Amino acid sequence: MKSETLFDVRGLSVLVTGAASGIGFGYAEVMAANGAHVMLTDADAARLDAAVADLRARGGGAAERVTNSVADVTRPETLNTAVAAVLARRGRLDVLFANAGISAGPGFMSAGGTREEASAFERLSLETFDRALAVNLRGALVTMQAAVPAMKRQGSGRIIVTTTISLTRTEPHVSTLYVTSKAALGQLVRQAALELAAYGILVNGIAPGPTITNIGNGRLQDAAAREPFERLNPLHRLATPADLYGAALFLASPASAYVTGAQVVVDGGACLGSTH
């Protein structure tokens, strides 16, 4: 089998949430570069417009294949509108990247190895927890719910959810609230995969390690904030959205036709442990 056939996404109808920057933009970028028709959605209208303009300016037919719709995953009606727009334009929805997510603040340990009293367990904010659940967990659920009816009708589809390596391990430098919201998301992926397999819908997760994006006000763009993660990572660097291109292309293409309910870990070996 030739690689150009195995990983072929040309002509696929794709929707990406949280696509104005970071990992979501990376998904949209690699899909568009390989010939897919991509709708980017995000709650930030200005940044979304800039992202679409960027992709369209790259040529190769992207101007006709890249569209956008402002959508907030805490408002299901906006997701329904985005899906309806994809169906009106392309007649089907082949791939959904349920990517939108937020941080919930720092963990209980600082970069310097001291305790962060403001993030101590007994001081965790219920308001912050509700927000993390609303976006990271409930937001993914309603995003998937918006796409599933169309995928059921066509008898096929791929749902790819951005999870995290925090599904399976503890994180002293990452908020307990974030870890908890994402751990539940991992089980949602498995439940959906089990139920939707009968309809030809594959549901998988991409589980990155810490990735340099705008999440958490771009905290990991700061060298000091990255230091504890880089020190412990076997490759001694953090991921960028480009490091997830391959996983995204794999799960959206014929290469993963017999894969569902899985988590594709992209973490530079972080889950292996550290030699320091």
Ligand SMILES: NC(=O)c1ccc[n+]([C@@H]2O[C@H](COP(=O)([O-])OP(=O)(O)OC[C@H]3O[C@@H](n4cnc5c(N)ncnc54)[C@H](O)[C@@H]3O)[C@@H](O)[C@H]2O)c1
Given for the second form:
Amino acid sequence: MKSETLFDVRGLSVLVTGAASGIGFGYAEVMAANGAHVMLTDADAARLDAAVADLRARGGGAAERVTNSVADVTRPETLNTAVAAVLARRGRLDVLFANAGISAGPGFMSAGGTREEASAFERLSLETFDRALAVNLRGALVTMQAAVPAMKRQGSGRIIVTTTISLTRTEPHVSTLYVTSKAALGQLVRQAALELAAYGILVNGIAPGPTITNIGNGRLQDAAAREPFERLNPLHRLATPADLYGAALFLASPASAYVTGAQVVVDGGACLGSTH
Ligand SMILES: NC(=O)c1ccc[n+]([C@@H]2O[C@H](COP(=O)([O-])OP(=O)(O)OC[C@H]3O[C@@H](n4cnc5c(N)ncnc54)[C@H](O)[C@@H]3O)[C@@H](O)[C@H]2O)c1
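Alongside the form predicted on its own that was just displayed, please also present the structure of the form predicted together with the named molecule.
Starting with the chain above, the whole complex follows.
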């Protein structure tokens, strides 16, 4: 079996949420670069325009294969509009990346190894929790709900949810509210995979470790904030969105035809523990 067949995504109809930045933009990039038709969606209209212009300028037919629609995952009707636009254009939706997500502030330990009193357990903000749940958990659910009817009609589909390694792992430098919102997302992936298998729809997660993006106001772009993660990571570096290209291609392509309900962990070995 040749890799170009096994990992072939040419001509697939793909939709990505949170595609204007970071990991979602990386998914859109790798799908478009390999011949898929990609609808980028995001709540941030200006950033979305810039992302789409960037991809369209890359040649190789990308200008015709890349489209966009402003969609906020807290507003189901905007996702329905985006899915309807994909169906009007391509007649089908093969791959959905439910990716949009937000941070919920820093963890209870600072990069310097001291307690962050502002993030102490008793001070965790319920407003922030509601927002994290609305985007990270409910947002993924409504994104999947927007896509499932078309996938059921087709009798096929791939749903790929960006989760995190902190689904199951504790993270002192990451907000308790964030890891809690994402933990439930892990069960959403498993339960949806179980129910939707009968319709030929595969549901999987990509579980990244800390990745340098714009999340949390771009906190991980700062060397000092990255330091504890880098020190503790067995590979001593953080991921960039490019480190997730392979997992995205795998889960979108024939290579993963017998994989559902899984989490593809891409964390440089962070879950193994640390040698420091
Ligand atoms: N960066 C990391 O360390 C890391 C690690 C594990 C998982 N993740 C997850 O990866 C996903 C992508 O995050 P990222 O790190 O690329 O962040 P990012 O901030 O670079 O990109 C997230 C994008 O989502 C968009 N977005 C935010 N709220 C939205 C909403 N309500 N509706 C639609 N779009 C919305 C933002 O405008 C932004 O363009 C998130 O689900 C995040 O939890 C990130």
